[in-house]
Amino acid sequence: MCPLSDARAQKSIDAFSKIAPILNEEPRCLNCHGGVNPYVDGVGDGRTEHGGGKTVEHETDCNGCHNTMAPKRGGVEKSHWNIPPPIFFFLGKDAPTLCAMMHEEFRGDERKFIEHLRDDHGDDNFVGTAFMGNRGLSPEDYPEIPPQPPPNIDGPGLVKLGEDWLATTDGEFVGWDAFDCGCKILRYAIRVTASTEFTKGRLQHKSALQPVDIPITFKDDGTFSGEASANFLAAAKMAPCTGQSTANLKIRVSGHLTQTYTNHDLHFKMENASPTVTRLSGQCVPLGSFGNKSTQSEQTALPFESDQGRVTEKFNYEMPEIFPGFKSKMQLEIVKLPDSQK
């Protein structure tokens, strides 16, 4: 799960959205990120045509032409031209995806992605060549192509954008593997479901409660709460009777979710939120029917605890045997609502 509340999401989500289209607009980042292919004649997937024309794959140096890169960090060690692996192409997607993206590489060493924005962490440095706008080729060489260095932000400007996103989720990324927490905003429920079986004599008696949705909402803190209405539909008989029933309550979830990349831990609550309304009818033949209607005020809480919180984690809790013949049981699971129901 992502513990995050709408406004907290929707921080990181604006924050977010400065820096996209830096990624997947300005071609001196995305021309590198799958903006050109090089191995093609002409244009071709959608991408800028490379100037240099086709070139082999695996076996042309591109530091042939691309010769005058940013030098490493420390202005001694000379960079190298290449290319990154389609996985960390940017062609083509969107800023929820662009920042799922940023969570699966740098989750656990978000500093690192900070690192990448200001010079490549050290490495070879294409940032630095990006912002000198000259596609790593000498002006002696090819005085026909002037640098074109982004028009609207530089290097510093960029490493700001990226520490102000970081502060948005307090300088980590959030969400253990929900890789686009604080990239969309997402919501979720406990999803509960309970039977009931008593057998005594002649006596059958079984109750349902089928699957109850409780939506839940995080605070900036990471707790989170929930009610739903819960509907237990029961059947009873011993011969001549036979019995109806239906109980309607409040369901009540409520806890606290941590999902760092080292740290996971879940604990939460269930209980009733409201009196129990029972109304029980029955037949019994050939003496007629009966109805009632009772209320129960009695209140129960049930602690459940886990150290992943994932979306499809169960919970499974069985009621002591209180007397021969009965057995009841419960299963809450994590569930993600879809967007319809955000």
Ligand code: HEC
Contents of the next structure:
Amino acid sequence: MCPLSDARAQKSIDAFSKIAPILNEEPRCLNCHGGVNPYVDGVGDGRTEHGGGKTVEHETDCNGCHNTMAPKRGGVEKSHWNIPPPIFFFLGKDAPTLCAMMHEEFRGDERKFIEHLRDDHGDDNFVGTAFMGNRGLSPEDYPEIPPQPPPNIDGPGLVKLGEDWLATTDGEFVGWDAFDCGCKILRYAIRVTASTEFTKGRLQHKSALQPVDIPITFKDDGTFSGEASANFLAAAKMAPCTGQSTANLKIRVSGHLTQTYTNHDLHFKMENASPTVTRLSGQCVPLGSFGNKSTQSEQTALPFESDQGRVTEKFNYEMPEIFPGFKSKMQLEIVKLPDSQK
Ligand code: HEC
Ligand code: HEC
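Any chance you could show the form predicted in complex with the named molecule after that form predicted on its own?
Below is the entire complex, every chain and molecule, led by the chain shown above.
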């Protein structure tokens, strides 16, 4: 799960919305990240035609033409022109997708993301070359191609955008393996299902709780809570009578979730937030029918914990056998609610 409050998630989304267009629109970045395919003639697959014509993958020395790049960190070693494998393409990817991509790549190593924006982490300096605007081409060989650096941003400006984004989540990408945490507003619920069965003498009783989703909301400190109404439906049989009962109560969950790369930890409790109202009705052939309503206000809290806190994780609880033949089970499951359910 993503333990960000809506407000913090929105801050992260807003900060990344300034980075995304540089990745997926700015030609000096995009053309290497999927925009140009130098291995085909013409355009063909919707990408931009390579100005240098068709090259042969791996066999063509790109530096034969792209020989004027920003040097590597330290200023001595030469950078080599290269394009990334498709997993690092930015072409056609929207902001949430790019955001999740950066999280997946740099989670637990967030400073490396900033270093990538600075100068490709000291490796071949593609970003530095992008800001030179010359596509790595020398003005002597290509006087007809004028430098066209990104018009609205410079190198330090890009690093600042990266720092600002990281600062919205205190310098760490959160969400552990929820890579879209901080990329979208995400919603979760604790789904509760329960069933009770007992036989006592001639009485047979069965009840089931249809799955109830308790939607939870997070606060800025990683604590969360949520409440929902639950209805237990029961059917009982004791010759010559049959009966139906409904039990209605409010369930509340509250807890705390930590989800960083190295620390994942979930603690929560589930409790009844209202008295349980039981309504009973029945028919006894041939005696007639009966009805009754009762209220029970005992307070119970069940604690749960895990070192994960993942969607689909399940927690089982078996109630103590209060008398022989009594079986009652409850299952809690972490579910992700659809994005539209905001
Ligand atoms: C000459 C081609 C080239 C240019 C121009 C270029 N890149 Fe890259 N970029 C690469 C290659 C190759 C990699 C993957 C290898 C590596 O990590 O250095 C990469 C990796 C990255 C990564 C890390 C991605 C990941 O998921 O690991 C980021 C972020 C990035 N580039 C951003 C940019 C930005 C922003 C620009 C423009 C200012 C840019 N790049 C310009 C070739 C380029
Ligand atoms: C024969 C010379 C030549 C060779 C060899 C060459 N290129 Fe190019 N490349 C060009 C020229 C010229 C342009 C600029 C075209 C333009 O923007 O009008 C260019 C542009 C690009 C761009 C777009 C850069 C940008 O900022 O818009 C990419 C990406 C690229 N080349 C990748 C490669 C790769 C990868 C190789 C090696 C496999 C390679 N090129 C080899 C001449 C060459």
